[in-house]
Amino acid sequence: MKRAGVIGYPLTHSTSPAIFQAAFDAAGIDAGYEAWPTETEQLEGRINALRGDEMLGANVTIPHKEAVVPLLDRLDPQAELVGAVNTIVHDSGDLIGYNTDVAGFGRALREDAGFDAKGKHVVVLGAGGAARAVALSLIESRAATILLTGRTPRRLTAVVNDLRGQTSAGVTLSWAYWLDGSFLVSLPKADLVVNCTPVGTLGGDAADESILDTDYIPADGTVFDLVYNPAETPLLKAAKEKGAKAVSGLGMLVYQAAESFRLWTGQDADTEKMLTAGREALAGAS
């Protein structure tokens, strides 16, 4: 039996063992899915037990996406302008970083949000690796201004240098302080709003909290969550509330773990069936 696995921390409410055992099971594929539970301390030593040949890789989460890059023999070209990994594909012993985020938010906006971010403004919290796969997704979506914004300048620095390459004429990418004034003015005209921390995850920190008040959430805008655990998040809520669009992270998980299908299999994932087993492992988790 092959393997896989997701690397993260804490991992204890994870649907992802669910969905890609769905997806395996569906395509006839003798494999098992785990969830990996990993410190910063032990994650050298889980990124090299993926060299076993029983192995097909591994997906990467918070806090994970950004350390595992030096720890990998290369890179796939998205991932290295990226940044970040989230994906790991076992390859004949050597250990290749993907990024499938950048793909899954795509389509998770287009097909769940019936977004088009052409022209638009959106401000993205965080700025972590999950950030910079949706900021470079929006950059080829061609968003008007993409503002990121945390409480980490000299993070924030780094994704807006590292991706400001990547913009087209019409296309500005910057970012600002959390709640400073261009963060302030920019909120309630933003056509988009896109959470990339895990505020409001089950079992975390701070599940019970929404990273941003009622007050400051644009009540014409669409609001895109990609903590997916629990379906309705206090941010979705709070933007339901408000008269926002609210969109769960769900879809974005399941459309950027069919392209990991895709790469450790060579087959197309049956989406229809992990999204069932999704949102069944939301319902059993509630």
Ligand code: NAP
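For the form predicted in complex with the ligand instead of the form predicted alone, what are the coordinates?
Chain only, nothing else included.
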């Protein structure tokens, strides 16, 4: 039996085992998917264990997405640009790092939100690994303006500096400090707002909070929350009340997982079965 798993800490409420096991079972692949809770001092040993013959690879989640990079043999160019790895592929003893959040977000935006980013004005909230993946996906889709906002200028500058070289004519990538007036002016006119912070996550420090006040939500726009637990976050509730289109991060979660599955097996995953398994796992955890 082949093995794969998710590496992170803590992993108490991870939906990954349910989602991936559903995909392996639907494809008739003899593989088991495990949760591997890993503290920082255990990370190197856990990564080296992936070189075993039976290992397909692993997913990586908070807090290790950046820390695993130096422990791998090489990186896919997208993972290199994002500076974070969420999927490790084992290839004959070598470990290769990928970032499937870029493809997962792009597919969810197209298929779940029905949104074509080309020529559109987008505001991205946050400057972490997920914001980097989202910004790269939007650059690749040729959004007209991508404005990153957050509370730590150093992190915002780093994202823009690292990704600006990927932009082409007609695509502008910039950042604004959270309390900057320009940011507040840009928001109501945005075609798309993407929350890449954990604000609104069930069980988190800011579980009951919407990252945006209703006044600043664009009534004619689309609001995409990467947070997928709960299905309707406070931000998505506020977006619906304002009349905006509200999109949950669950689709992205499944599509980035489907991309990991394809990298490990060479096969397309049954995303309907993965989605059902994800919904059931979330219902069981809430």
